[in-house]
Each structure stands twice: as C-alpha cells, then as structure tokens.
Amino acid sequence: MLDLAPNNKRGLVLHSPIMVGSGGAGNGDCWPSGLTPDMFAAVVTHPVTLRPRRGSEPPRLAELPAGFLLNTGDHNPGFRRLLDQHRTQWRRLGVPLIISLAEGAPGDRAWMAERLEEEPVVAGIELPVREDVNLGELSAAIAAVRRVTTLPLLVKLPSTRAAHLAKACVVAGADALVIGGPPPAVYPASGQALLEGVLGGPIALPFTLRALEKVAALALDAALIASGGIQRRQDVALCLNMGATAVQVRSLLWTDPAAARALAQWGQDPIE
C-alpha cells in the first residue's frame, strides 16, 4: 500500500502504483474494452472550470511519429453539472476518486475546492499549472486552496518548468506533485494548418524524466507522480527508481488498452 498523503489528515492510499492520470478515463465513466477502475490505484478526472468550456474547435488532435499533440481548450461541462452527472456513479467506482480543477478566474478553484471538502466521494484534488505562470501567483492559488480543504492536494506541474516551482508548490500546501505535465508544442494537423497543442505519447518521456530528475533532487517533503509518456513497465519501474511513488497513464487506455491493462496487472504485485 502506497500513501501519496501522509503528512494529510485524510491520506490518499493507493493499492498499486499506476493511476490513470486527468482524463485518461473521462470523468471515470469512459472506458475501453477490457479495462476497469478496480485495475487501476486512483481515477483523476479531465480538468473542470467552475462555468462549462465548449473547448477548441477542430481541430485538435495532430498526429506525430511517436506521439501525438492534443488542445482540447479544457471542454468540459463545468463544476456543478459534472458533480450532479456523475457522482452516483462515482460512488460505484471502488477506487480513490482525485478531481482535476483546471484554472479559471480568480478564487474559481478555492470555490470548488472547498465544495468538495463535504463530498464523500472524492479522495483528492489535483491542480494542473500551466507553464507560463507566475510563482507568487501560483503559490497564492495553491494556499487559498489549501485553507479551504482538507483533502489531499496534488499539483500538477509543467515538466519544462517543475524543478524551478516544486518547493514553493510544497510550501503552499501541496501534499503531492504530479511531475510532467506535457510540454506545449506546435506541429501541422489536418489541412497542414499548424495546431500548437501538449505532447502526448512515448515522445513525452524524455521530458517527464528529465523534470522528475531534478524535482527528486530537491528531497522534498511530498510524493513524487511521474506522468507523461508512461507506456511500459520498464518505464514504471525506471520513474519509481528515481524517486517517484506513483505513475498516472493516460494516452495508452486508447491506443493500447491491451497493454493498459497488462500494465496495471502487473502494478498490483511488487515491483521487481
């Protein structure tokens, strides 16, 4: 048993150390054939505003040689119709229940946040940081939300930048850090018009690792979750040697969902 929280009240213990990362399984009622959420440790949701997102328009998928680029705009239907949608079927899910709250305006996700503090269904929060933003301002989001909750918080930081925001993340509350949040990109899409989007598959690996790298090497007082690119075992175990405690996959439930579900099989035993 693995706890991604355990200087937090509440905890997050986790049966094995493969998540599925934000999205990777919708709001945890998508999912492809042959897999289910008692495969997997914990469940994060796609990123939620507080008012619903249309997202981008197409389109919004380019394919790359070892990867993909993905923008999405963060469509969703925002806070309160995804808690009224889904959280009956949430409380069937069996495993930890971690919503992403994606920024919004100003005191939008303390707002959530502090929402979800009397929601028996959700075991954490992850907070996604874009790459360009301000450290004082991120350290100021993370603290207003952290006095409103009790529950675990996970920040989810950019990899080009994680090593430089992971001890004033820590130091504003953060329980956990999410290590790899996919660096933006641009390349040419349907009609050769040029998408400018996050990376996503095996090409996202190199970036993962080189920020878990540097952000275990600060030896901070939080869990490590690598993300990003995770596509084998060797990958898992190459994270977990270098100081994470968990990995979230996302990309693979659908382009592989056979070897998804190989990969969270062999995450509930011990790790060679």
Given for the second form:
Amino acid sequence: MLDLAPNNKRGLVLHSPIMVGSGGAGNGDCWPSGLTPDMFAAVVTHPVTLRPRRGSEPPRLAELPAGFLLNTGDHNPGFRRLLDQHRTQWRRLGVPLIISLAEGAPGDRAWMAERLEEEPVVAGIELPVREDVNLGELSAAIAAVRRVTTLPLLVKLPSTRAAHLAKACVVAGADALVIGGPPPAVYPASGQALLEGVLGGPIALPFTLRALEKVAALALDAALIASGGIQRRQDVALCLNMGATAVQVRSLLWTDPAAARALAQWGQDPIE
Amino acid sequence: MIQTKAHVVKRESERGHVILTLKAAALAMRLGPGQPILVRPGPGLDPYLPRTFHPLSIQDDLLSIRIPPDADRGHAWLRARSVGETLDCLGPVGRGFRIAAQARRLLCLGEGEWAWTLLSLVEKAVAQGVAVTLAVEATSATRAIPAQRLPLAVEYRLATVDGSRGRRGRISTLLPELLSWADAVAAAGTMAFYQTLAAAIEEQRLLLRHGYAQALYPSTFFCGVGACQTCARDVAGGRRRVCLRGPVFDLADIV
Ligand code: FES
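Now that you have shown the form predicted alone, what about the form predicted together with the partner chain?
Let's see the whole complex now, leading with the same chain.
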C-alpha cells in the first residue's frame, strides 16, 4: 500500500501506483473495453468549474508525431450537476475518487473544495495549474483551498515550470504534486487552422521526466505523481525510480485498453 | 465496445483505395450499420491516434473497411497490410442506423465518400425485405460506388457533378422525386448536405418530423467511449459527445 498524503490525517492510500489521470475515464463513468475502476489505484475526474462550460469549439484534437494536441476548454457540466449526476455511481467505484477543480473566478475553487468536505465519496482534490500562473497567486489559491478542506490536496504543476513552483505549493498546503501538466503547443488540426492545446500521448513523456527529475531533486515533503506520456511498463519503472510514488495514465486507456489493463497489474508481477 | 485482433483475410485495391476484409467474429457480431470501428494505424506508438472506419459490409464473422489513398501515415500503413496479418480494433462506437419495423421503402442518400458508409445498411435493409433506393452524389463516375457492389434488389440512382454518369449536377435535383417515394431516409454526408436534405424534406412534407430521416454525423473518434471529449458537438439541443449520442442521429436533431 502507498500513501500519497502521509502528513494528512485522512491520508490517500492506494493499492498500486497506477492511477487514472484527469478525465481518462471521463468522470469515472466512461470505461473503455475491458477496464474497470478496481483495476486502478484511483480515478481523477475531468477538471470541473463552478458553472458549466461549453468548452472549445471543434476541432479539439490534432495529431502530432507520437502524440496529439488536445484542447477541450474544460468542457464540463458545472460543479453541482457533476455531483448530482455522478454521486450514486461514484459510490460504486471501489477506489479513491479525486475531483479535479479547474480554475475559474477567484474563490470558486475554495468554494467547491469546501462543499466536497461533505461528500464522503470524495478522497481527494486535484488542482491543475496553468502554465502562466504567477507564484504569489498560486500560493494564495492553494492556501485558500487548504483552509477550507481537510481532503488530501494534489497540485498538478505544468511540467515546464514545475521546479519553479513546487516548493511554494508544498508550503501552501499541497499534500502531493502531480508532475506535470504537459506544455501547451500549437499545430494544424487535420489541414485546418492552427490548434492551441496541450500535448498528450508518448510525446509528452520527456517533458514529464525532465520536470520530475528537477522536482525530485528538491526533496520536498510531498509525494510526487508522474503524469504525461506514460504508456509502457518501462515508463512507469523510470518514473518510480526517479522519485515518483505513483503515476497517472490517461490516453493509453483510449488507444489501447488492453495495454492499460496490463499496466494496471503493476506489482502483481514478480519482476517488479 | 470491445478491443479485438482482426485477421486480414482478403485485400482488394479499387482505384487507389484498399479494401481489407477482416475476420473478427466478436466485433462483427456486435456491429451494426452506421457504427464505426477504431483501428490502430501501426504496431507502435506512432502514429498514435486510432483511425475511424465505417465498415462497408458486416456479415457473420467478417467485416470490411475501405482505406483511402490519401497522404495520412496511418492510412498508408493500413493500406500496406496483407492477408494473414492482424489489426488491433476497437468497436463498435455509439449508435448506428435503425430500420424501423414499419419501414417499407428506405431511401439511402450518400454524398461523396460518405456514401460508402451506407453499404452495410443497404445490405441489411434488403435482407429484411425492405425496398431500398440508394442515391449517391459523386464528383464523377470513377468516384461513385460501382453498381456491382450492390444487392440486385437495390435501385441505384447516381448524380455526378461532372455529368460522367447518371444525372448531371447535385443530388438535390433528385430529392423531390425520391422523397415522395420513401417512408424512411438514411443519409451520410456533410453538414451542408444535411441542410439541403432537411430543406427538401420540409418542402415535400411541410415539416421535418422526428422519426423520418436519420443521418450519420461526419466525425472521427479518439476514445469512442465519451472520455476524451474531442467529439463534442452542438446536437440534439445541447453540446453532446457524438460517440455516445450518435454517430447516427435523427436528422431533426442535427440541422
Ligand atoms: S471520441 Fe472521445 S468523447 Fe467521443
């Protein structure tokens, strides 16, 4: 058993290091062929905002060599509706559920975090951080959430700035750091106009590894979770050897559910 | 949806396109007309995104896909597969065409390459004893579905933009006559094509009612299960994931 939040009274205990990253299984309701929640250590939802968001206009996807660019614009039904629609099904998940709270108006995330205290089905909160965030603003936002919730707090840092931001997040109350949100980029979407989005798929792994190496070197008092581009057993092994306690997988669930299932059996194989 | 290995049992070339017949019993059993499958376009992680195909035919444990002669690297890899190799497939995606129990005269309308996606519906409807007219708009005769690909019982109407076969011009000129015959419509084309069709139906029947015409939403898919949110479009009164609510919709819900 692993604990992502050993300093938090509630803790966040995982039965394996393989988590479903933000939106990999939708909001815990979209499971590709042959995959079930109990195969994974925890499930992170899509980022949700206080009010519904229609998200980006199409196209939202562009293929890149060894990956893709994705821009959903945080399309989500809004906080209340998300909880109302999914609460019952979440009770049956059987693994820790982590709600990702997207940035919205000032104070929105703290307001939502406070409501989540009353949701027994929620095991933790993930806060995705945008790439151009200001350090002081980020510390204040995390501290505001920390003040209103006892839930384990995971802060998902942009991989390009993770080392710069990591310490301030821990000081402000993060229990764990997710390393990291892949960098934004621009690429043509199937012969159309340029799409701006974040990298996904294998191409994201080198960014994750670089950020992980730098943050691990800081030896902060917080668990590290690698996220971005993790596809194969050797990717998981590399991340764990570099100091990650767990990893998040996402697009592998969509492109090759059988490979995701094999990865989720990590630790049940004597080789590890 | 299931993930399965499909065995290539036949490979044909047709004007640059490659048609692969795949043996995949579990997939073929679940698949219906209008439901796409997702195929991995290589043995490794590049290209990474699955390619979307609407099978041309679905019979017993076999299905066939048609791969276009374009510059896409994934399509190039798939075109190079030979008999005996296997493909990694996921499917079926979403909801396909339904043939209403009371349908007696089904008009299948296809625009350009999208017309090919109607072939499995045509086959199924004929097998159920429904009278079928397939009307296709193609840029030229060489781009149209060859008549020998169709069951004998099907009436085939063709409009070619260059006039090389069938009626010269757009299919819209055929619509008044065809719509007055049909008691159900299934269409595959672009959104502009669906607007034209909807307008023709309103002209003919005064109202575009739910239950008369179905249309295949022109989209490709990434996850096919609602997780990635890349297929969200404004349909059926809201922004919805096409892979879950469609890809076949009532025409009234998408125009
Ligand atoms: S293809 Fe992923 S949500 Fe529709």
